[in-house]
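Single chain ahead, by itself, as structure tokens, in the form predicted on its own.
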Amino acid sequence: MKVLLVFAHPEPRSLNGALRDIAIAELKTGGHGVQVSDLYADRWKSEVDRTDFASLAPDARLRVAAASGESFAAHTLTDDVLAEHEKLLWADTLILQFPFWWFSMPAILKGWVDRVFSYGFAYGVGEHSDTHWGDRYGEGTLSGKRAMLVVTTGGWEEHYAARGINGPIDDLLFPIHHGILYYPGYEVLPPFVAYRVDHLDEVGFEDVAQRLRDRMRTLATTAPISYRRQNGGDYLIPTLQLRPELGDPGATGFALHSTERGSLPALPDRTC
């Protein structure tokens, strides 16, 4: 297997940096490639400007999504972001790799997403018709590849928890899990979080790092969360409203667009 992993943490000697080495030798112990995109180490240009489009007209107006696709068609995007685009075409898993910030990720790994997840290559593909409406939602350019996050935060496990202050960890991570990867294709599997990392003894710190160990050697076999294909026939074309038959009655929000009922998959091991 061929895994990308992108890492997002400004100090190599952090936790996070720990976790990064961990896993990269776990997969090399597996017989895995392993290709690394370090974004702080590489000084990586988070902001969408007008640079990124050297086809774009000097006195035209940028409008991102329209000057992403005509770049990528006439392949004059920027030569960092076709450099990201052949990693994630080489790798069979994408892992995204940060902690959890004001409950979202870095900063510079959005942008990592925002300039690399071109229109063309990571969404506006495939065609609209009355029962297609675009590659995406589980098929597009990077279907058939999985995709998992490695996250650390300084909560509690029981903050995130369903009843927790800070809401389920699942449904905060929906958005990427479901937006971000799964839109263009990606099978994603359950996250591996680490908690409470700022108070982390070593007994506890080798818990985690077995725990991620363990997550390494079963990326190719791990169950990946049941999200619904938008062109299964689960939504109604073209306003992509669930079918009111499905789902339990009366549900809303994130957990309908995933087949298991109520909720996401648990994980065993508290790795959420």
Contents of the next structure:
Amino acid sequence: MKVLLVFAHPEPRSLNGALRDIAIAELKTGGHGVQVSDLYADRWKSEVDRTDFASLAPDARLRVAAASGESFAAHTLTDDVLAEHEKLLWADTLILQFPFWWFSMPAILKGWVDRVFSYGFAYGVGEHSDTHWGDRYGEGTLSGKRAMLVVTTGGWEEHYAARGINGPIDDLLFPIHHGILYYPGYEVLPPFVAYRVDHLDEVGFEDVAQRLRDRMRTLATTAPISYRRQNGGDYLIPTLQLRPELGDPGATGFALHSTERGSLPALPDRTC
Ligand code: FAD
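Let's see the other form, the form predicted together with ligand FAD, since the form predicted on its own is already up.
Below, the chain from earlier opens the complete complex, with every other chain and molecule after it.
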């Protein structure tokens, strides 16, 4: 396998830094190729602005999607973005690793998505018609590849359970899983989540590390989340509503968009 690990933590000596090194070592031991985008170390520019689009006339109004699409088609995106495109095309597996901050990814990683997932590359792909609403949600530039999150949380696993105060982790990660990764075509693997890590002792650390090694060893064989494909017949076009006969009667919410009932199956690495 060829793995791109995008890492978003400001401190290399952090828990996340240690877990990143463990993941890389395990992948290399397995004979896999690994590239890393270390966003803080690389001083990644996270905000989209007009300096991203050199061909935009100085007095032109910036319309981000249009400028992104024009620059992508004209091969005039900035070198840092183009380098990330090359890595994404090289990799058959993408890992996004980050501490859970305010129920989401750190801003620098969101900014990596905003700038790297360009129009024509990750969105605005494919034909739009009465029967086909673009190549997205299971189709697109990155289809045939796998993606997975490696996340650490301060909150306990119980706080992220079905009835926990924080809301279910599968729901909280849905915008990243479905909206960012499945959208441009990735098959999304169940996440690796290490809960309640802020006061981790050596025993707890070794448990998390071992579970992460196990996940790295099974990256190629782990079954992805069974999201429904947009153009696979489950949705009405153009409303993109799930057909009324599908899903549990009366059900609403994120779980409708996977063919599994309820939340994701329990995996060994999701039990701490
Ligand atoms: P670190 O602080 O680096 O380490 C955590 C523990 O691991 C420490 O006890 C440390 O001693 C130990 N450790 C580190 N490295 C090793 C090693 N090599 N060997 C052994 N032990 C080690 N949490 C939520 O649940 N939900 C939120 O919405 C949320 N929002 C947040 C927002 C912000 C802005 C911040 C700063 C934190 C937030 N948190 C939240 C908590 C956050 O998710 C955790 O603090 C984070 O996941 C911890 O990861 P870290 O890499 O920073 O850990």
